[in-house]
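As a starting point, one isolated chain is supplied in structure tokens, in the form predicted on its own.
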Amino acid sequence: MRTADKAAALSAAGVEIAAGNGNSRTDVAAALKGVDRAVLIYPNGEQQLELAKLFVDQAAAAGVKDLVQLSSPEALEHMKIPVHQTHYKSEQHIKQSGLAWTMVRPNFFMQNFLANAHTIKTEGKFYLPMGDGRAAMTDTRDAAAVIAQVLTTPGHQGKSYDFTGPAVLTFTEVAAIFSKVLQKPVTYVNQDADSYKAYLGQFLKSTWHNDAVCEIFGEIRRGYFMPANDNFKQLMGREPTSFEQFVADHRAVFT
């Protein structure tokens, strides 16, 4: 939790808090004193494998009984991207840690695009260097629905569970829902890769970071992506969020 004020608001909804740092042994440590089950998230960072390998390694000194970590689709070994590298070698460390485990792995996320809400709010388009890459776009909010389910429901231990939403889009189809939804015309424009670079780096601060979200972005341009799948049903009964959904809930921020 990084602000007070979200802090508070859990606290006033009855969820204790454990304040302290995740490169900290001694905090982690508090912080999983008595705890039976953990949910390990971090946002991608260049320091994010050696947190997560603390983190485990309380969570097993500790007696923690399960561990749910929020993963990736692409965490393989062939997979040589950074991101990859890190979430596959902290699934990885997790494997070998004696600890239950279970791994969340959600493909990419609708909400990123909340980060081209003012140019689609203000220009009706949104810039990404694309070209005529496709996702299988997920709802984070499906993640976490799916994490609380692991949590809460016997015999995930073990197991991986890689879900999507329910269509694989080209941005030009996300251009088109986006259209649709919000009743006005909204373009997709493909950036060129290093002029998105060189924009992205007035925001991130990180050249790792800014270098990570690029190579992600360029191998989706390249062609990769993950087909849509029904894991999301199987697992919960219901589908998943779609993006025209998606849209419709946040309209607010995009209008």
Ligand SMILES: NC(=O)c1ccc[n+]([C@@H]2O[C@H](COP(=O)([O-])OP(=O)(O)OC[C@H]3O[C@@H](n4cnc5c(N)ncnc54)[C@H](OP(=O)(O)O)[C@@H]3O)[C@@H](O)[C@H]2O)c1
The other form holds:
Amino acid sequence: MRTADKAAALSAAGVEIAAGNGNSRTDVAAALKGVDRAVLIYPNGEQQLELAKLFVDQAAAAGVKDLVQLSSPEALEHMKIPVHQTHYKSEQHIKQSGLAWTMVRPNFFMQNFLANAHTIKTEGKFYLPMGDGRAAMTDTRDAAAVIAQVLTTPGHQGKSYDFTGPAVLTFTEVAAIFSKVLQKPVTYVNQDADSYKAYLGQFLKSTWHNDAVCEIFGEIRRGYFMPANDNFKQLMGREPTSFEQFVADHRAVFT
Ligand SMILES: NC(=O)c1ccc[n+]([C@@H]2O[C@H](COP(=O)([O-])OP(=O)(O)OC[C@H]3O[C@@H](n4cnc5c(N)ncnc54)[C@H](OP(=O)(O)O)[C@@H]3O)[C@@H](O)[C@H]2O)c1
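With the form predicted on its own in hand, show me what the form predicted together with the named molecule looks like.
Full complex below, order starting with the chain above.
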């Protein structure tokens, strides 16, 4: 993170914070001094690959022993959407760096729906351009649990963990779960792609980011989805969080 104020809760819990800009070699080198294990998480953006490469190179120079990247299951050479290519190229850079690595690759986040909380709350609707598409959605808390597991137990070096939530859901099924758990009708509005892009553009100021997100959603609309797998259970010894549980745990945000 660039400023320590966002990490006040962590700081209060006794975590040592090293704030700085990922585009500054000096800041990154200072943050990595004396670090054995590092986790690389950058938000999607045009600079993401450049920042990731800088971090990896500095990690190698600092003598970091294990590097974990939060990536995605679509980080594949043939997946040409910019977000997927960024993760793919970042993974390749890590694999060629000489560092021991682990890739944590969760599928579509349930928490993406927090961006729809306002209309769920005020209109009982959420607007997305997904058509009849579907996704085996993952709770970010499960992704965090996997990262913690990788950092604190042996045997993960050189492994890529692709994992999903428990069920492949259409967005109509997601609406039904919201309705059941919140005990009020919630409807999925299949918004046309151009209107959605214009709407999202009010919040995402980078055209690169807006285009990239809309391309991912277009991929889902055209029928791409990752089947649910049991990799999370194999690794963690418990079921992944259900969409019902995600909604229940965030009830206050949606009502
Ligand atoms: N959404 C999904 O469905 C999904 C699924 C699988 C994987 N992913 C991946 O998850 C990753 C995380 O995305 P996110 O949107 O959740 O990220 P985020 O939380 O918005 O950002 C992660 C961190 O990066 C920091 N950061 C950003 N730019 C920085 C810079 N120049 N210098 C230093 N720190 C900087 C941010 O700190 P500050 O901004 O506070 O400085 C923040 O702490 C992405 O790579 C995405 O592809 C997402």
